[in-house]
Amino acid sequence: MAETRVLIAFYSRTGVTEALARGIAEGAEAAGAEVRLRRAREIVSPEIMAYAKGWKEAADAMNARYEAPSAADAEWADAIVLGTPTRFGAISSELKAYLDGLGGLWVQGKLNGKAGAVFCSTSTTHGGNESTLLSMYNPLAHLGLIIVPTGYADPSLYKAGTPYGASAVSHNQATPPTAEDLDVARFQGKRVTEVAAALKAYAAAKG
């Protein structure tokens, strides 16, 4: 059996976000996986990120660090992860572009059967980190993807996640993910690439 695939897709624009994701990937890797990791690209211009300071300076590091999400990553993935800060309890805007520019793929069916997760940060601790989650299933159904929730399948989610994906509050100071935050998220890797080898080896025994 070919190595299991994973595209981890996500924004961030303080780290949080990012940190989670890296915690995915280790999970992921440790279970075998071959990992992608890349951050959505803004879509608003270099004057409105003057507006909050730092934002540009950390968005030129990450892009720095790592590619823009493309339509042949996900029909390259085995599973789909998809991560971002909540914007008013809901997807950001940059990654939801990114999805909005998976129709092709959707229209073919390509994305169809393989596994999908989602994580997120928040900074506040009310602040819209499940309804985030949630939001983020509906385009997964639409392309067809595997939702594999977190559950509490695994002790660390009795201290920290939810179970609908890793999470992480930054208490507006850019905090990162605690100890048990990115226990969270590497289980969720190690969880998401099991499933997707499951899916893989059964696909390949249909046929």
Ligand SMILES: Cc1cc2nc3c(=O)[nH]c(=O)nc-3n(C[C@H](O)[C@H](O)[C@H](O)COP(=O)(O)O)c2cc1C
Given for the second form:
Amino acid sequence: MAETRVLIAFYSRTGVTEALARGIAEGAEAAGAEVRLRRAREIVSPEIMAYAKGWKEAADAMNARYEAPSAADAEWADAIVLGTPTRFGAISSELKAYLDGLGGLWVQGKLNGKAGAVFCSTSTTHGGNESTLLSMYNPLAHLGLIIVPTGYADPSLYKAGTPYGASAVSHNQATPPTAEDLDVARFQGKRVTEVAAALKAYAAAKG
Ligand SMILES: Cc1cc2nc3c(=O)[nH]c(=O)nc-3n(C[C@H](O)[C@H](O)[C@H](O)COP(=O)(O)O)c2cc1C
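Switch over from the form predicted on its own to the form predicted together with this ligand, please.
Next comes the full complex, this chain leading.
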């Protein structure tokens, strides 16, 4: 059977969520996946991007590293993993704009039965990481994906992350994801790859 295909579609303004995305990619690749890492593009104005020192530069650097996610990427994937920095306790508008462009696939049922998972970062410990993760479960459900939570299915979950997905607390972007946060991210990449492979094998056997 062909390799399991994993799309990691994320937004990150300053690199914290990006680091988690790379951890998830590592875990997925170690489990045999072909990975596409894609960064959603800015939708706030240049004036907003100039508001904080380094935002524009970090975004430009990431845009040079990653293509923007497309509907074709979502159709290609066996698993779609969504990552966002929290925005007032919920998904960023940049990543949501990508999802809102998937209506054409939704109407044809093209994403039904793929595996889905989520990860995020916040500034503060209780700044909304769980509510942000759960805010991404909603579109995954509507799009027909089989949501794969991290649960406590690995020892790493007793030290970091959440049962809903990997997360990191950045303390206003001062702290990159810790080694424990990245352990959860790698586990998540592995787990979603394994579930996507099983779903793909089942679909192939069913015909
Ligand atoms: C408009 C806006 C709203 C935010 N809302 C929250 C929030 O509700 N809780 C929180 O902890 N951090 C909040 N943050 C901070 C970022 O989510 C956080 O610093 C994150 O780690 C940045 O990740 P990134 O480097 O991937 O962009 C907000 C940031 C912005 C710009």
